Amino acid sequence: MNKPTQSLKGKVAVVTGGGGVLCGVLAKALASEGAMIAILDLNLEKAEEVAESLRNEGANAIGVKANVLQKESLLAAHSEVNEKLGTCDILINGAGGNHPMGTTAKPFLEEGDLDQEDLKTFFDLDPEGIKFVFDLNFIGSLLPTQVFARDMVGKPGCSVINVSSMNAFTPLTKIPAYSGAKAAISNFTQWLAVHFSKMGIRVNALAPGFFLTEQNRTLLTNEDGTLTARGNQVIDHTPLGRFGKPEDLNTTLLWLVGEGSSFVTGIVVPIDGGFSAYSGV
């Protein structure tokens, strides 16, 4: 880790879903900056894994383990975070994803396809899958901020960062419940910014473009590095020509978070390479 610079030395900052490789990068740019560290993860292992990376590098960092859809969860989270660093400054709601039963098998619908058995069409999405991935991502960012933002009440220098996806600008074919989740985030980002400004918390989002996770590698590549269909067609449409890198995320984070944004709330940054902007032609 490189020096701290200290700016945000003395605050507390909560990371959903810390646990992951992205939000594993964003804690530690914040760590870098000289901010305390709560790594919330549903796996408490993975949470403590990243935590204790952070306190080689000379961090104060903690793993707590949290349900970002259970409120009982997160309060006792909020209790182990405030007894072992303090009240918290900036929450990083990270925790999101998605789930077989709410993709489609196919970008388009053609004619045979409903005669196929086998083949899951729109109208076989399972109403449970399209409930899973919209609570994890708006649910999921709704309870950590009722949780964690009551202690930024009073508190100068407070910010909330939700995640999006440049899903919600332009939805990707085959994932609806994963884009309509995304594009919920914005919306309550905008929302959250308006209700908070009179207390001085600002909330913006982060919308990562396409980054390799090991959520979506198969999806993207094949077992010798070669893109598959699907990864030629986004690196395509990418005008930078590649995927993101976590890194990619950190300066706007900090740029977020920071003083230099004082006067900044309420907005979603694509961090995409371009994807947002291009029209394929």
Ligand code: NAD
Contents of the next structure:
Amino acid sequence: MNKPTQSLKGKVAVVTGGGGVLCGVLAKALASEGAMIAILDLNLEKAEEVAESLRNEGANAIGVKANVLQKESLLAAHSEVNEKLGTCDILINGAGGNHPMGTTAKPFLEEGDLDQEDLKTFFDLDPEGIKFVFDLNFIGSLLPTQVFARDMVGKPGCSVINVSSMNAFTPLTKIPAYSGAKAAISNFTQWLAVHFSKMGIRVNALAPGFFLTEQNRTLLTNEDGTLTARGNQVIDHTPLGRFGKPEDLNTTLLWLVGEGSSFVTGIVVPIDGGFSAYSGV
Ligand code: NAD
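Other form of same protein, the form predicted together with ligand NAD, not the form predicted alone:
Complete assembly follows, chain above in first position.
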């Protein structure tokens, strides 16, 4: 492994959803390059746990409770981060995810489905579930950006990283809300990159392919660790033939927040083992 260069020394990185699987690893990558880290999460215990593990490796890191859907909560987190670490240079909008209420039971509507009372079809989707998913992914990226990117105005070398997904390019079956919300994130990444361009604040997004995490483990694997039918479908459509490992995101993230990408803004980078390039035939 290459020796860390400490290229982010002195920078303050705020990672929302940092108590989670992927963003915990992203936070570690930023810390390994010398950044000070604020782990923001709805779950303070998880945020503290990640922050502590970073501190144990010599980083300056704090865990902060924050709800990305509430501006007041974010403003309180912002004050705490400013006071303990300084103003924000890097914002990772990582909090996000799907909800069963925004998910259909089957990929296709077929003959006889509407006669089955217990089968959740498109017609049964609850608007509250759809709103939850849109809010968590879209509003949950917009509000933290309103609160933390203010620190970046007039400061060189700042950037925002959003987290999109494969389903933003082509929607995945069963999850219309999550697919639409992540498409909105990709679109917002471009919009914000243009809007912030004259201030020198760059905005880009990671689009992870399929990473086995707690959110999707039961969708993709059985209890004995073998793949479900959907898990097999994913691997069959991933030319590199495996799920992603959280660490697969690290070098792209470090490139996007570092000086090496200083002329790059408004892009959404697939890190997907070729999933988005493959038609399946
Ligand atoms: P995760 O569930 O492990 O982590 C999400 C974290 O967000 C959790 O710690 C949770 O407590 C926190 N959170 C939830 N609601 C919040 C709120 N309102 N305010 C603050 N924090 C909140 O998820 P993950 O799999 O690591 O995913 C991280 C990001 O990557 C998400 O945006 C997800 O949509 C995206 N993503 C994941 C995959 C994958 O394969 N796992 C693929 C593509 C994109």
